[in-house]
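In structure tokens, the next block holds one chain alone, the form predicted on its own.
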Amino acid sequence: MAILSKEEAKKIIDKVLAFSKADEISVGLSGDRTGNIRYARNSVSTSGETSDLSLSVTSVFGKKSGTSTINEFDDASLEKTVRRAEEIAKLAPDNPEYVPMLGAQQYAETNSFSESTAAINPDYRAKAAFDSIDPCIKKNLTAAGYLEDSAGFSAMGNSKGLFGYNKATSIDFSITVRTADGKGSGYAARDYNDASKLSTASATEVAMQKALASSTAKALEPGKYTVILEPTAGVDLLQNMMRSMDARNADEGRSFLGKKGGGTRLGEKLFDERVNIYSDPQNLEIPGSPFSGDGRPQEKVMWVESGVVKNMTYSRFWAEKQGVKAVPPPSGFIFQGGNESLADLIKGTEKGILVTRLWYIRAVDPQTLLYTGLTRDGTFYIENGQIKYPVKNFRFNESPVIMLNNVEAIGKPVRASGNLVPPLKIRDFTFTSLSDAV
């Protein structure tokens, strides 16, 4: 009963909808089915399944709202939900910020949901699970993974004839692989929509390989160096930029694209001119969901062009506060770059690092973006485009607006966390310090 059809989902939400004694009120309903299976030592340790069903009910009197949940949907169940979200509403204090809800809106179609992942079993994770351990073991290298698979809907209506339904599907999976003596370490990590695009087995050959190949790990001095960062290391900084492009957080100056003395640096150019981001809800690499969370459409937006800031996220509050449209946070985005693969970066560099990951990023300015984090399982030295040997990993200090402002070389992008990413050349990358984890 985890996945209901947008009929049935529609028949619970309209039921729900006939009880209201309120102003305004909203439903939303999903349910997904969740499995999973982890490793580590070269055994499985856990491995499960979950069904879940759940709706939430949101009323409204004036500018007061209650939100109620539940996960049984027998008439008498749906009716008392209902009651308790209107008695929270009530009691609440009214929200100055309070936006009257959207009415009916019209949803593209997207492709998020795949047969192949919605028909993963407890089989098909096994085989996943051994098609990784195996080759760990034939060459005395131990493996630990987490393979997460889930197929499911996301239902909303309202009183003011909003509906909205989609069906998605998605699978993630990542490995870390170590070397016998503890000192070389690999990683790789893939997510789909589509389970048939998923082979552990490559996943994992790459990470033997950095693990391998990352033993012998020398001692650079810190400081500013070109960087190759492999999709799975530039990801983090990039979506840390992508959720910082709020509208009143700018306004208010307490971002980035906010301006000393005030206004925005929408309209900018900020970056180097072969940066271009934007969304696509639509687009059958990264397919997402046609509606946001508060039922506005996802539609296709140009963040950044030219390297010039396009667009700023909006809540609708905001929005109609500043008198324009109201753009909602995209679920992914797509970092438009060109042909070349890592291995071409890699040979047209004179001199440089390759960086396979960051982990342990902290902020230290929202204003100029600064983070601060370390490279970890697997840092190599580049010299005359061929790699030469792999180096102690550093503490780096960096901030992605500087990063994509030293940019080099832009390779063909690649699906990293649900987003699509080059892997990226920078120049004069900031390492502070050496950490001596692999």
The other form holds:
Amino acid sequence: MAILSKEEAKKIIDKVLAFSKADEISVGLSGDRTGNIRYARNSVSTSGETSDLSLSVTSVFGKKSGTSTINEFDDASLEKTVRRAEEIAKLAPDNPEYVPMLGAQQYAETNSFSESTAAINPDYRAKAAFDSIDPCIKKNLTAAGYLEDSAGFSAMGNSKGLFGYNKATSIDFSITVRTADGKGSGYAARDYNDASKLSTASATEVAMQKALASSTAKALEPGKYTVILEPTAGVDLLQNMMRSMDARNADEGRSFLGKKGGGTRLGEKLFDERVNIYSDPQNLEIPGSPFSGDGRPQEKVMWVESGVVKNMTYSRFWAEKQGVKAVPPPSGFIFQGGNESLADLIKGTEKGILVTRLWYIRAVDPQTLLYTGLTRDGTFYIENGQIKYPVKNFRFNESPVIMLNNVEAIGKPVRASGNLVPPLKIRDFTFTSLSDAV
Amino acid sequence: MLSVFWQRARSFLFRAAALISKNIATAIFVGNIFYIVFSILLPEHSMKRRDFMQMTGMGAGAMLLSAVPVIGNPVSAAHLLEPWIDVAAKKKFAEIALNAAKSKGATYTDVRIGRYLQQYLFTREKQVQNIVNAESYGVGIRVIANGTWGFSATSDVTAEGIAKCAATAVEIAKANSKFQTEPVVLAEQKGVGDKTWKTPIKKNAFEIPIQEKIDLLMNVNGEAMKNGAGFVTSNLFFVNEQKYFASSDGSFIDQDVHRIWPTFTVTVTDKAAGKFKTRDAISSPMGMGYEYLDGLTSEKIAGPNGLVGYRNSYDMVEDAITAAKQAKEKMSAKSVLPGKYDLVLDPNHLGLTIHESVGHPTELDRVLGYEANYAGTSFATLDKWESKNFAYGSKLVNIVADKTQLNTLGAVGYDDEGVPCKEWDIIKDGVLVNYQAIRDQVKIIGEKESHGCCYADNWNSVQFQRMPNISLKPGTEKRSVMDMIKGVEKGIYIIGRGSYSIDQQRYNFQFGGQVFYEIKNGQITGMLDDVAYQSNTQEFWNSCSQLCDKDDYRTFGSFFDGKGQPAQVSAVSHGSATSRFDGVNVINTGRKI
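The form predicted in complex with its partner chain is what I need now, so please give it after the form predicted on its own.
So here's everything in the complex, that chain up top.
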């Protein structure tokens, strides 16, 4: 059994802490069961399940630290692991940026565990794949998909009195459907904590429709277009921006949040005033871990409010040096939106391009957060509120910062890669060339 | 990859709470791979995004955050030098697996007993951020039963553990044969008997004291800062794969593989202007020992304006000094005027273009659609190959695949299916002539022998088709880079790997670089900034108009190429001489926010 209860986990952690001879010790204990199934060319290609329980010990002497891990839990093994971590620590160089461990913390309750996901077995996965492959075979389409589920727990404790425990589950599904002639391709992706929310059949249906509808693509001239980015497309660019909000980089003058003349753009209006981004580990649709990797509590944090940068992420070292609160990076973010669905946004568009997915996104210039990449698996021309015809894929060169100043409309957020992201209608999105790829 | 079923009987995962060392605090855990957030970009690397979010920004100090995978458990540096069990003991274990699988009904079995060692050093400015010593040790057993693949792995390297693991592999194969529509057929491979192969290293990097490595990196950082860098991160990566392969064909192969990658990023900032510029190392990851860091003068290739290219020996301190000066120069470099230019591409840049636009599209499993949901498919379809006249590039373009080139990342004696390694043509005189294929695929292209390019990144991952070295042959006419530049009227000389992106069928790409020089009427006139070129694979390779000769030839590589779901990494080199491409579309990437 890879998922220990809070009490079982605490008992093991306390035992390990008692073996310590170091200045400080922290113990991480985690276990999970993850499984997956992968298919391509309408047949299953790989499938498996892994179960794991593992403990890690970090011992600290002064500013030297060392880590050791073990997956045996008898007293002798646990003690040996503590001694090994201590030996490694003694040999380590000083870390001038070492910050002493946190004491006891208050953690929020998050609803990140779901029994329906924890109960997944090989039969469930086989059926999930069948529900996706079978309709494709019937329509002479080719399915390639991947499903991965995980159920586990994570606990941590240290010699300063900190203890945290959380159980979590996740299920991630993605499907690419291609037409037999290779001229059409469609994609859909879903992720949840609770597997009962996933229907591989309905996600596949969306991908099938897109594959069939995309097979006679016309070439449009590259240039600036009004686009509707579906959440699956928008999330990657937004996520890249959210990952770039580290305060130290900004303070050091090497971030998009660095300011001319020194300092940061914290408190500046950097985006359209309708842009509001926050994180909340207790959000019911994207419940996250109540603590970050180093034990800091995850709390509700406003990152962007009415277009103004309200917070940046900190390491504990940098926050202490700057004398500010050490806000950890969030596990997922929520981009607030309205009530309009994707269909509503399309209806309200005179001329534009609907984008299903972006691919191979790479940073071009970290100064401006300029990214390049391509559209993929369903790109369509919209005219007078209707999807008119499929178009060839484009390469884009665009910055999320510029994009979020060119907001036309924000739809209703849906879950995408662990975040809540609305479909976004953006004007003047920059496409720089055409691709023949399907 | 045709109907492979795997199971990790026991894998050492350590999870987000269990940082390998708290002092870097930028570790990520995905599957059995442990990632450290780091300032490089990995081609097509996959990880769960939420895990990434959880861990980034925690003092990484890196601009382009990505992650470095570490496989296995942290150990002491001394442990990495401890000898492993001898070859007779390995053979005994392997025979237990072969016999156990056969007795359960396997018609084919291969077993890989592996010890995977890694030592990674991370520094910034005047401090060591982290030193990772890790070991992963166990056995992976792959069988065919009822015409279906089965795979199981265990870290319990005992007679009982191995026999049980073999039985599980057979059970999995049988259980899943109901999914199988066509039985797996392997290309024939005669047993090679008892063999050994070692990377021909001169200095084992694991034997060099840690302090000497720290001193080198501190010297690199110090010199970069003395020459104008505001910030610098530097790293050393060492890998040693000790692996024993045995198969029911009668092969018993003991291999000892070494890899090294020194790299850094320098950053120059101008707070008053609110600007910053970076320059990465122009080193290459190599299949060599610590001798790569000797910085031999004989391995330096002189370029224009005092620029230096490094062949099989790298001067890290010299490059750091150059990098700081170049990053400073970038601050005031002219922003490029978009348009058509003739490009002169340095091997340290061209390697990645080869990787993305020739390496990936000629992977046969990708051509067939096995990677459709993730990395994508390929424009280089079977009908183009069958036509025998598909002009992938100009007549000058000869691209070979190999796992034999000395000092490269791909070089081994035998692949992870026990196939002896070789060299073969992919593009000959501009025409697509072959793919990269392994034992269960090669019949599709009418060949009787595997190409020998099967690889697994760990004992508990199942082996599948991975890219061998893919290299552009140098020109036969005598030509240096200076000679080449002399002939260019309006061009750009590009060095180093920058931003790179390509579509899922490998038609349309965009590449940046580390440094760009404007060429006017045969002369370098100064540095440019905001340069990226966009092209189409076939158009680009057909615009190849001139090659430097073998004296300019050197390799570039990728230490962590990603493929598959769940993702595996692999290391691969790409050789070329400086090459010229005419009339390529260059865009300006400068923006204001």
